[in-house]
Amino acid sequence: MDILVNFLRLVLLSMVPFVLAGQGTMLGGRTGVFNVAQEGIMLVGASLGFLVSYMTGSIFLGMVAAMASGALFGLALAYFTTNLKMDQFVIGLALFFIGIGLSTLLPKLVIGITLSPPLIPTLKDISIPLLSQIPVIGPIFFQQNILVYVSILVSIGLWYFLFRTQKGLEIRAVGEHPMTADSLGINTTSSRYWTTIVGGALIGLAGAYLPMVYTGTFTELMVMGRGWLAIALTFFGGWSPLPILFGSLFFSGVEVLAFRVQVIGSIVPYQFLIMLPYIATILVMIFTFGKSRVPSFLGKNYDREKRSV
């Protein structure tokens, strides 16, 4: 039982980067902006979040810096695609490569090249009184770091906002049929801007989670494809917050399983175990992609003057 509890606790711990990056992707996509720069944004968030935490001694300021960097990338994506009507996929790839470059450059400029990487304190677990004492369930759900709780609350909050409020209905309308939304007086430009910026901030925070919880330091390319998996997760979750939350448990479960098998030793080559989350992603997408409900205007630029793509 202890082994199962520990495994499930790690699954919940590991789901956070998937949840935050997936919700950030979903939020921008709901207004038609398809962000494919997640990997680069997460790397910059991890790098800048670590550096600010290291220099200030404050993990909170590190998280704020990571969110600010992600928001800046989201702003750039919104401007180039909404104002300049440039191809979303091309701009997203450009931001992805910029993110990789910046994440490598910033630590070298601030810290330099060192034999042993500097460390920052990692986030501590917060035990919720009484609930954390419940057998089995308590250690899994109520003895986690604050970002685990935040990711769950963000998912529930986004679901309520999108499907239970007037503003959420307007956001979904922009992603489904912006011409109709525009004719009803909904500001499509503003909607695309703020959803992409907030979505970018969530993706940046997802990247910062890795050094602040997993390693205590930043290493190059430490995101290891989680940004790309977040895109698959968003399709898997049908661009809806709660299915994305539940789907992230599957993705993190495969990741934790592959890691645990490596630790206990296995005749299976570790290279195959590293590939396991991506193989699982391909299999999932094969069976779910055609059934995924995608916003009708996803990846398209709305021109109010021409009333066309």
Contents of the next structure:
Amino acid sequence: MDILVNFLRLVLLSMVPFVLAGQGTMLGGRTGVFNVAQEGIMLVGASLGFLVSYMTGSIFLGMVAAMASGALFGLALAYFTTNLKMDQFVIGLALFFIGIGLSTLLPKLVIGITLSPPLIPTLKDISIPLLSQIPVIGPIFFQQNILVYVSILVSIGLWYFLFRTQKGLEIRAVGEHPMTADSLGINTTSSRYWTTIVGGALIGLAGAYLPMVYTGTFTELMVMGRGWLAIALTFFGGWSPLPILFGSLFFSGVEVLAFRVQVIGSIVPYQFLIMLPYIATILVMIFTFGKSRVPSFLGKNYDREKRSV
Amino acid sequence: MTIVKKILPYLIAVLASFVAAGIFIALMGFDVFRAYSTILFTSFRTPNGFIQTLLKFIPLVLQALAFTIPLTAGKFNIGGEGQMIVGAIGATAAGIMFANLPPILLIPIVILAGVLTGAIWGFIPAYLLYKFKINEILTTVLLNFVSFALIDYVATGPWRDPTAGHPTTITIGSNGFLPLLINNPPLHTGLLLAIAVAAGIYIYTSRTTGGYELIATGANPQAAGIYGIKVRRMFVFSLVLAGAVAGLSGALEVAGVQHRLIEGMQSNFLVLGLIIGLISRGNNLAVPFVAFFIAVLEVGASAMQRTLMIPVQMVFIVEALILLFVLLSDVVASRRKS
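Shown: the form predicted alone; wanted: the form predicted in complex with its partner chain:
First the chain shown before, then all remaining chains and molecules of the complex.
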């Protein structure tokens, strides 16, 4: 029983980067901007989040910096695609490259090369009074770090916003048929901008989670494909906040399982366990791709001056 | 005149990114002029510098082609890194298992093993695309991460070199080493093979019916399908060919440079290959020239890190900025037209 409780606790703990990056991708995609720079943005978020926490001693400022850098990448993506009408995938790749470069360059310039890695204190668990005392459920759901709660609240908030408010309906219209939305007086440009910027901030925060919870330090390429997995998760979750939240449990479940089996030791060489999340994702894509609901204007750029889209 | 007009945006893009990065370098308190002269001229100052550049050029041009070949058909292969690693594994396995064969047999076997295993790695996303219509971008990327674990498994397995601290295999049979063009510093004959492949791909895509069908598929798959081109087969073919080319780059690294499998030997060739392919805008004639230029920058970057203590990633950012400015020049060009 203890093993199971501990396992589920870890699954919830490890879902956070997937949830935040998935929701960030979803939000921009809902207005048609398909971000593929997750891996790069998460690296910058991890790098800058770590550096700022390390220099200032405040993990909160680190998070703010990670979100700001993600927002900046979102802004660049929005500008290049919405204003300059550049190919979303190509510009996303270019931003991904810049992200890789910046994430390794910054620590080298600021900290330099050290023998032992500089460390920041990792995020502490916050026990919710009373609720955390409930057996089984308490330790799984109510003794987690703050970002676990935040990621769940963000998911619910986004669901409420997109599916229960007028503004959310407008956002979804922009991603389905921007011309119609435009003719109804919805500002397609500003919609695409702010969703991509906020989405970028969430992705940046997802990256900062890795040094702040897992390692306490930044290592090169530490995101290890989680950014790309988040894209798969977003498709898996049909570009909807709640399915993405629940879908992330599968992704983190596989990750934790692979890690636990490694620790316990098994006849299977550990390298094949490391492969597991990626192979599992590919298998999941076989069964869910094509069936999942995608915003119809995803990945396209809307030109207001053209007669048709 | 037209060639000048074609190259001009590139020159401006390079200049703009040098200026942008230069401001950053100056703000960090480094000597900008010395940094740039190191980056640009290290390759040409000494024979060693030039040969280092050519050695970098080989994997870069092949990685870039592994990206541009499917791009011609409108498909994105972001898996050149995995295909290279698996190709290197295949080449190493062949070189160790058949170590006693004479060179005339072993060298082709090592190279072919790399090409074949790379092609198989490229076939997986191609098949998933063909059979289940799964977007190739994510599958090719995810297979890179699978290959990282695979190379670690092989390099720490039965063939592990116990004297090396880093996961590394024992060397392949010395009969499998590629002959050298120049002995000191060593430059292997893989260079000729890489140039031949680049020329072959260019001729294939621009002068043959098969290449034309590839271009037609990329330009408008629906129209191509109506005219009887088997579009989905073209996708598969282009991705498998890309895997083969990337696999070759892995085999050449093993047979020509390292003579063994080393974890991390793929360096950052994938990302540089993508940058080269995108700067070339998928034009296979431009790829070798851009690849050489990037190789010059990369060799210069290592020298700059050694002598001036500026991290190599600075140059990587310059390269990404060049790409960004080249892409922006398209926007400028299309605005002037309309």
